[in-house]
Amino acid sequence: MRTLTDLGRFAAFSTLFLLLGHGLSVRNLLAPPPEPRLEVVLAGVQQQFRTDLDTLLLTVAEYAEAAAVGAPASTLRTLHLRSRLHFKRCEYLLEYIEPETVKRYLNGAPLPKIEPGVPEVVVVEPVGLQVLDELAFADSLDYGALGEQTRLLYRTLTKVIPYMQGRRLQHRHVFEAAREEVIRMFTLGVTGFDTPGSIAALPEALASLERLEAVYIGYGAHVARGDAALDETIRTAFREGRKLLRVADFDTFDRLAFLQLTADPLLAALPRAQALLGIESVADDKRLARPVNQLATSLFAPDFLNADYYDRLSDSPYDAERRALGELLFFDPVLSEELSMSCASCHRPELAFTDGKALSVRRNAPTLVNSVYAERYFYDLREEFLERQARHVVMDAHEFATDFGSIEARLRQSDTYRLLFDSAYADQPQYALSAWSVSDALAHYVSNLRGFDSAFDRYARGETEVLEPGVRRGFNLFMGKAACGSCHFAPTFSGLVPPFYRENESEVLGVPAAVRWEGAAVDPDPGRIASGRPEDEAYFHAYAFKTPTVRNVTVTAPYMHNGVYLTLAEVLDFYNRGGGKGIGIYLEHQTLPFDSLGLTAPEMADIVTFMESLTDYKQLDHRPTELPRFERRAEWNGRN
């Protein structure tokens, strides 16, 4: 007698045999089923983006109707908290199909801003939901000003959405994108840049990431079949994520593990799986220079940003001999009139290119290491073009009062000038020893003072495997409860805003003139508003200044754009303190949006141990033995 046992394995073989028949194998049946095309994944994408965009919609559509009603203060910051990890989800789209739009109509900074490209300063003012961050958690509701922001957001988006869902996405654009958003959540998300007032950063960031999972999650069977290890990779990175951001809070968050765990890793294996599925990338392109190295392995790998894309130089077989020149300009007195300064009588190497003093002649003299990584450069913002810089030192009466035409002359005088500037513009001979080739050079120089290599750098990227605690600590103060991440970025650690890095923040801090903690009084400095530039004229720009890097800070002594503070701990006592408002000092336009940072005495102590672990300039401590000689002015030739 059959038992059911032996009537279902005789019902299966039937039905495997009725099967064969028909043509179908063993292993057809045997197998799971087959993973969607590539083409299917996409439009999955597409679809899923579509759908968060609308969701983004009806809920600011709520939080607007609720604005205008007066509705409770929980019921907005609910609605509020709610809009914005809509946002979250689609922002990865978002911001790369169209930066330029979130940044200045859907979550830009809540700053002013200058419009581009027209006749004179016309101040743009700011909107969207940073602006309603800090609106919707004041203590003090402001209803008028929330209905207004929350209205003009709907409406922006009515515009907005109909054109991003008529995007047709590419591959290419989903893996770049899900990059440019790993670098984003870490550099602005997980440091509370853009929550100003809910500090609602890690909810926001497990949006955005567990968006990112799903999206990859289509592609992740075609990459596992050719290399299941990278796949493995990637899904792990987004397991670890998720687990650290569901369990902290935003004091506590260990960040430094999200970036070695999550951060990195996706940095890293995304480009992988992206050529693996035969998938054209932008770092394909070798014609164009790009801020981010679209390869690089880790936000902190020397190679993560391109130098060539800040420096503007000319390609040329000869940039190692137009290094070594710029070297030679750089310590060469015979550039200034009295020759009796040189680049690094302000630039000193064994002080990472700094000076020592207070101030150098108007300002204190900012680090020549990382320099380079900049949309412009001085305090005051004043150059957009590296090669430029020299011409304002050239040409100060305070620095080395002369002249291009007077150094070539100069030069000229020397047959090992003449012979070195013939060589290293071989391939531009009509410009060896020029007033451009002069600049070239000692652009070249400063341009390859780069660093990426602290003790810091080598732990984050994890070719070191032990860190002191105060350094894990401090630098997650640093970029969480100290907010110093949200002004000296990761990872130059400046003012240079991730994760496009090409533009340059200024900060009004209300830097004083003189140590007082009590009644203060502003530096008389008055900054970027005195550029030069008609851009930089607008109110705001009163006593702000370039946000320089950290790196290296502890041999860059004294600080401030006056060198007003002689430590690192007074320094961080003024920003405990709330800046310049702390002191006695108010200007309307001050940038820092807290009022006391409510750091204690040992927490403050591990900030400095995290900025001492970024200490590299020593192996770009290299000077000449000796310059060139003058044959036709022997007097010259005892210079130094």
The other form holds:
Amino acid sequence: MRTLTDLGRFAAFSTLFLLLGHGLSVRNLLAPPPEPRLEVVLAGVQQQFRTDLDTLLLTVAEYAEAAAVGAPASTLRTLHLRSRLHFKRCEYLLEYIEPETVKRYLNGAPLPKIEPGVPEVVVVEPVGLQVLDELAFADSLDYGALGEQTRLLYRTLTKVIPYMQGRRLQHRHVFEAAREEVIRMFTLGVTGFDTPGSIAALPEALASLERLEAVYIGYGAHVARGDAALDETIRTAFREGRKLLRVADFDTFDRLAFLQLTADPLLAALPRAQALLGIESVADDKRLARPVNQLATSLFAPDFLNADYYDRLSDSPYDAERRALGELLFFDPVLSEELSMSCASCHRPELAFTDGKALSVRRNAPTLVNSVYAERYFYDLREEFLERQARHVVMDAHEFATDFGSIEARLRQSDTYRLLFDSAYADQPQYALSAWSVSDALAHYVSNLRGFDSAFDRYARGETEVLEPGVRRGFNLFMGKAACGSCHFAPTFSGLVPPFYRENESEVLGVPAAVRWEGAAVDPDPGRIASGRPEDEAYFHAYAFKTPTVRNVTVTAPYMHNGVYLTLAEVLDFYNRGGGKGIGIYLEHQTLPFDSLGLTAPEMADIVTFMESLTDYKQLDHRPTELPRFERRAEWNGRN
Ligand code: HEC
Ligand code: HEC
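Previous: the form predicted on its own; requested now: the form predicted in complex with heme C:
Every chain and every other molecule in the complex is listed next, the one we just looked at coming first.
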């Protein structure tokens, strides 16, 4: 006779076999109860965000109160730092949901801006946590300003927070916001970009990172079930990041290690986790070209930035042909009135597409390598479209001194050119050889002068393991103590602003007219204020210039818009003295911090070594072997 326990055992076994028959393993049966469903995880993230916002508001209230009653500096600073830490915990979602509000009211650069979208020039004075960072850590406190700024911040938050708390998040938002925050942390946060006074950049990055980690943990159990290694990668990246941030001080923090152990692994793994969980992604929609490629695996991957977004050229099966045609045009002096000059006269491939002269026309010729990665072109940011760039050159009396009509007529004298245009623009025969197609082909060529293949890039993304010793030190200085990376942003090391990479900055450095280390006079070029764009006519754009890339600077001397400096050592000397201010030029609206950087000679040498490791123009250094023949103008065939 079967005992009761036997029966029980039998029942248990039969259930077990039944379940196994349904594809469930013993392991699953014995596993702890299932993790909260994804919706529950999301609700937790949402709840955390609400709590973080409440805490932020309370802290800022306390801060404003303390400022109003004239509390001692130490109290104010503590409250300031605490407010910023709370801000950093909500930052990823605040920035994701309302980047404009954050920039304008909460944590924008402490610089005046122009009101966007209004016909007249309206200057908006800066407000928010960055302004406060300078005020709270100034040598002597301006209680009036502190009181006003904290009150304003509090008032703004009382309006913004209920709105934010009412927003319904989706999984997609959480993952994309987290990825953006990783980029923000590496490119801005740890450079001290938004902590000009307190330099509390590392504790702040830690606060952001820990919040992202806590958010991830909820999802992690689900990720681990599908791909345990992926989950482990993500957890390790968070852990390593925390370790690095906890022990370091601002000047010695190893930013390259942070990139390789934390930022890049997260950048690569978060979208994979997102896909694994079946969460929709912007990357799924190929039609939406965005500045940042959602699937790039490193900040220094060649496809981290999406060139299609910037060049605004329509994608077509003819791209390769148009680029090849553009290359011929770029090197062809037939485009200039006297057949004496081509684009390549001033943009020589063997000099990373510069010309080695101080001034080529009015200004120094900038490199064209990676020039596509910009929202605006030229030192004064006057042009938005790459394909319209050619127009400036063609018409200029000092350049091609001609017009598109003549160029078109000339090119028609060559059967080779006509065939090339007919073929490259076969889909638009009405424009085959036209002003438009000439510019379009040139733009295709220039847009494809792309780098991201220097020794530094290859090391950073883990392709090689050799790096000159000075480079690591130089990079950390560049991104930290010397503050270069807070204007020359990674990865282009130009003024293209992360983490959205949609906007180019111009800056006022006080570049002198001639090399003088005291009593210098500012270079008379008015810069952006004279760009011809009405909205640029604001006092703080006087002497403002586009922040150029420092990639390939080994061969782009002389430097600055007027080519004033012949060597990188001179450039470093200029910065180390506090720019114009340090050499006798007083521009009140200089955006480069006035203080000397206090860099030692070996430190400056390391920064130069780092910049030298950003050299990759050689892969682009070639010219067409021959230019098209002109059957009807034999005398032009000797041109070069
Ligand atoms: C006479 C010398 C000269 C010639 C010829 C010339 N350029 Fe330039 N180029 C310059 C200078 C100088 C600048 C910067 C001007 C400024 O910022 O105001 C510049 C700027 C540019 C820029 C903007 C780069 C940036 O990052 O903002 C592009 C693109 C460019 N040139 C492409 C071309 C093309 C294409 C041609 C041929 C159609 C050409 N250039 C011919 C001197 C020249
Ligand atoms: C406040 C923003 C800012 C900071 C900080 C800054 N730069 Fe610049 N940098 C610029 C701007 C703007 C230009 C162009 C100025 C001009 O042409 O008049 C420039 C130009 C340069 C150039 C010349 C590039 C060329 O092709 O002519 C080099 C090299 C350079 N910077 C290196 C550095 C280094 C190294 C540091 C840190 C010590 C640094 N920059 C810090 C904004 C900045």
